[in-house]
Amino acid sequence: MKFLYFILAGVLGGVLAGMGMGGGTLTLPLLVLVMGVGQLTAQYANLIAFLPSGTAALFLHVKNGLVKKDNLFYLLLPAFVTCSVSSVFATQIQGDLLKKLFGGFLCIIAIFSLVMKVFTPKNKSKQK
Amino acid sequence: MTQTVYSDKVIVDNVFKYNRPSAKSMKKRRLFLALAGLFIGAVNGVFGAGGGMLAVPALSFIGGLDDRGSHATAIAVILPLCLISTIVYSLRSSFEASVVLPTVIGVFIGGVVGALLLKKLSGDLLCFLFYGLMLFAGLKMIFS
């Protein structure tokens, strides 16, 4: 039965991810708060879950010519470095700290996005 | 006006338009892209999530990409990052198949559904609901 709930948590996050809204930020709290999974295990599951979906999405986007590769290197190289270091950091943190940090991150993103949403001019949707 | 790649986004009469960037602005933009990369990588590594939520605005505001372009390119950014993190996690933490396998299946199904829904369902209400829920979950994680 628990199996089905895990699938459901994945589906809910996946729907948002497919719509381009950041699925992991929903899957992770669902796994941790509702299902009682450890934070690192949830993160690990979310990472693996993204690999096939992300590959499929990337393949489609590249095919449709939506991925802009120029200058991407400038963003990716430093990201590789910090990502490697912080991944090791994540696996070393003890206790609830990782969960609390992630909670803080969620709050910041949520408040920032809400503020942006309220103050963005409505005709932004006209951009092409 | 058609969009040139990594063009300057300017607002004319409250509508976003795109100009070809100058060499100087290109240099500045690369620097900001690199700084954003540092931050995106750090977040995606430590939380195994959230990189996309940062990469989309970074590519849009710094890169000057449009909505579809920034979302698509963000996946090209976070996919390799997630791959690195997965390798690191797999070396240093235990694999719990009972959690991972159903989640992988669910996310894949959900991803397809979400991509199909994208054209039909969007709107402010969904956004507010999502961010409200996110704030609630975040507070609960900090104080639980």
Contents of the next structure:
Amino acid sequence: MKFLYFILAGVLGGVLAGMGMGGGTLTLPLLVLVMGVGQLTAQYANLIAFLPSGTAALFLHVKNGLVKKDNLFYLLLPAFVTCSVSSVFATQIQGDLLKKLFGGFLCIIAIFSLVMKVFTPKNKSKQK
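Counterpart to the form predicted in complex with the partner chain, namely the form predicted alone:
Next comes a single chain, given without company.
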């Protein structure tokens, strides 16, 4: 029966990933806090789940002309290096510290999102 909770977590994470919001933002806390999975194991599972969803999303965005290819190399190279270094870092620290760092990261993202929502002027279209 527990496998149904894992399926539900995957579906919820997939919905967020499909919307471009990052499925791990929901999947990781669900796995760790609700289902008792270790932080590192949850991160591995999230990375594995990201491969097909990220590939599908990239394919659709390229197909719809939403990917600007001009400076793509300058984005991908530092992202790849940072991801590799961060992965090694994550395997070297304890799960409790990793939980706290990820929780802090989520709080920063939430605050940033709130600030952007409050202080970004709304685009008012003129009525005819």
